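First comes one chain, alone, set out as structure tokens in the form predicted on its own.
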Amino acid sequence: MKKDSIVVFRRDLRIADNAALSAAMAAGPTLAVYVLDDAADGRPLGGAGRWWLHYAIVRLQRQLADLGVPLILRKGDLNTAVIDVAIATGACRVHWNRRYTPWGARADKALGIELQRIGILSDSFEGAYLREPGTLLAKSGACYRVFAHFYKASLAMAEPSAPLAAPGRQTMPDISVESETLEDWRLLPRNPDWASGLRRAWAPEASSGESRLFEFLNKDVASYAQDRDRPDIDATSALSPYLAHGELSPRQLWHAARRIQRASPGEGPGIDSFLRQLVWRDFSANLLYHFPDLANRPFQEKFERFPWADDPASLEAWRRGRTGYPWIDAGMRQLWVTGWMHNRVRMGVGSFLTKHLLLPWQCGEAWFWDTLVDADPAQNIANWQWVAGCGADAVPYFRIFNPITQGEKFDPTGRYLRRWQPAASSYVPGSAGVPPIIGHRQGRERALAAFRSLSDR
């Protein structure tokens, strides 16, 4: 009789086009683990994305039991768990998909020798991206650093493969091995209660990702390429908490969006436009896999003599939207309340705090991480790089977006300005009653001069 198989869980929280899932049931009897690990990421889930994971564990473990999969949950080093698992269970093989980040990939390096010391076969699998980190290279065989040419490469190569159909239902193992649960967890917040704008923006309970992703593809795709950076309109596909804890693969998006860009020609602009952000995906894994200290320095090494500011004070206004500059302030406070913010307002909040405020990329990127629902490790770093100006294919540091204009463009209606920031009458600094704590003229030569002072170095 064929002994049970396990399949760790981590970024992939999905039956569907999950290849270990697959493999995994198809070689026998089967059982899942996940692992709360405050180091799987290299550090600590912030508050909003271990909000999510409590409701991605509950779809999760109902998906799995109608596959007859029991789901173990532990919590610590997610290495010593899954041995633990594998010993206590007379498990003979473990099946995972593949991570690509620095601390990630050495861990999953370290599972395979250990299990391998005791006997344990062990095989992991690739499906988080488009491509594989480290295969799409430049003809001189290094990484791409400019978007735009990784961009055209990749769409030069054959379509990516089709997502996995879900496995079918097996019997479930008798298994009598100890589980922790969700409530033992406690990634709900409580004595305060802070996600009631959470649960209001994403309905966990009811809400998928296959209807979000149906309801975008059939009513809004057709106005994205236009539409996507106007934060008073919903436009944007709204999926990236999905594909962030790994609810939908990449796959899924991309060949559901092809087979209604084959049906519907007439959509094709905003399904191209769709679709290039699922390769930027793609482009920011690359970048931390090719530079795994992206997460500490900057990939511009001259970055590394700027002179960033230590305001504790003007850090704090900023994270709690009380800067002075509607723009600002209205994105911050959608950023407090729902997990969540448009790109394109992410693109003004970025650029305000490291050149209006010269502080540095870091302080940002770490309230992101803890207030996002859709924080993923690669894209956090690599766009705060982006908007600072010291990353690849970065917006020039010199570049530095006007928080008043900006709001008038993106927000003609003045409709996200009623929403977020409704004491507001414009996006005319201090016209909520907050004084502006630096003018934008000001900000903007003190900016300047702080990149100049790189080249007098």
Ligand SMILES: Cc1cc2nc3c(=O)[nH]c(=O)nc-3n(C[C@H](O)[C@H](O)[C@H](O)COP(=O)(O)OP(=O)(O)OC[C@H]3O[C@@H](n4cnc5c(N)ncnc54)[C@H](O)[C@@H]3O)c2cc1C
Given for the second form:
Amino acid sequence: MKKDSIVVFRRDLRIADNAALSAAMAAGPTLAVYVLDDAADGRPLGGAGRWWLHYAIVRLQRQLADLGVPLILRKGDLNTAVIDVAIATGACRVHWNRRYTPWGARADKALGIELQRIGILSDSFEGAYLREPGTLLAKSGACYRVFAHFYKASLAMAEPSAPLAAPGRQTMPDISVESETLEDWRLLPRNPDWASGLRRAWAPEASSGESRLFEFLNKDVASYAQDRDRPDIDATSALSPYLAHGELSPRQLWHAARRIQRASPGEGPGIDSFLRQLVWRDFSANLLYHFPDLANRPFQEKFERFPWADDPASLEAWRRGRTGYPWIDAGMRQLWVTGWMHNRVRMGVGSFLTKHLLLPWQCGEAWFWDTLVDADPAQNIANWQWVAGCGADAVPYFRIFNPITQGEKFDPTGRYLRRWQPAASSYVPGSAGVPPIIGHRQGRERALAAFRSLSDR
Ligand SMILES: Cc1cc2nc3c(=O)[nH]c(=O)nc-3n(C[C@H](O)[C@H](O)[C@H](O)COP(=O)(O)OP(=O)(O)OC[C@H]3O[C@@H](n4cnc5c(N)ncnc54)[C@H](O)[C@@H]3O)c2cc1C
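Moving from the form predicted on its own to the form predicted in complex with this ligand:
Entire complex below, previous chain first.
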């Protein structure tokens, strides 16, 4: 009789287009393991990420049950837990989808070695990105540092492979190994329950990534190219949390969008522009893959000497949406209430923090990590470095977004302002009754002087 296979889930909480799950089920009776490991992302998940994870696991558990696959939950060190379950069940092979963060790749390598030592086989698979990080290189063999070149090279290749269908049902294996329960983990906040805004924004018990994708491709994608910078319109897909937790794969999105494009060629520009964003996602993952120190050090070395400020009061005002700039405070409020912020506003609040306030990008990255439902190590780190001007292909440091005109330009109807800063009459600083923590011109000039000091030394 065939022995059991184990599939280990991480940020790939789906059953379709999951190469590890398909391979495990093809090999024999399969059981699934998810380990809540504080080191899995190099640091514990943030509050909003934990909230999302709870519902993502509920959805996964349901889908796996339909396939006849039991899901064992464990908390602690991932490798210890997997080995423990493998030994307890007498499994002969462990399958997983590869991770590309420095800490994830290291842990997976160690798991493979440890399993081999005790005579258990392991197999790893790809599928978290359109193309596996580390495989798309310039002719010189170096990695791309400029997005436009990476994008062009990506388009010049064959289409990303088609997503795999969900595997067929198996007879539920009879296993006696213990599982913790999701309730044991207390991923949802209590006392206080700060998640009512998240529940309203995402309806986690009623909606799924598939339904959101379907709605986006059949409705909003047509105007995506022209409206994607408008936070006053729900013009973007809001699929980022599903991608971040792997409930949807980028290849599923890519091919679903291509199917619509073939059927309605008029929607070409919207779809091309949407697919381009998925390539940005690949680009960020490649940056962290090739520059494993990206979490701690600026991509552009000269920024090691940047005179960042130490100003806890301003940082707190930024986090709480009390800078006195309605554009910034609206974004921070949207983030706090819904666990998500529009990309254009993320760029604005990031620029304000690192330029007007001269605060280190890591402070903003850490706050986003705690408050975003789509918090993802590679995307968050690479985008923060980009917005701070010290990252790869970054917005130049001296391009300082104007927090007044940006609001006026990207929220022409004022709908975003009314929703997230109802007390403000306009994007003029102070118009919500909170005095600005720094003058726009003063902040801008101070930032430019700090930047100039890099070349003066
Ligand atoms: C400072 C800062 C921090 C960010 N942190 C994160 C993060 O932790 N997690 C995260 O998923 N995104 C992050 N982003 C990128 C981007 O803001 C979000 O992916 C996007 O707003 C999600 O909304 P959407 O799904 O509607 O995007 P859409 O416009 O519908 O785009 C589709 C998908 O493409 C990808 N994408 C879009 N924009 C980017 C981008 N700039 N870089 C990389 N991938 C992108 C996302 O996976 C997104 O879901 C950050 C951006 C900034 C400026």
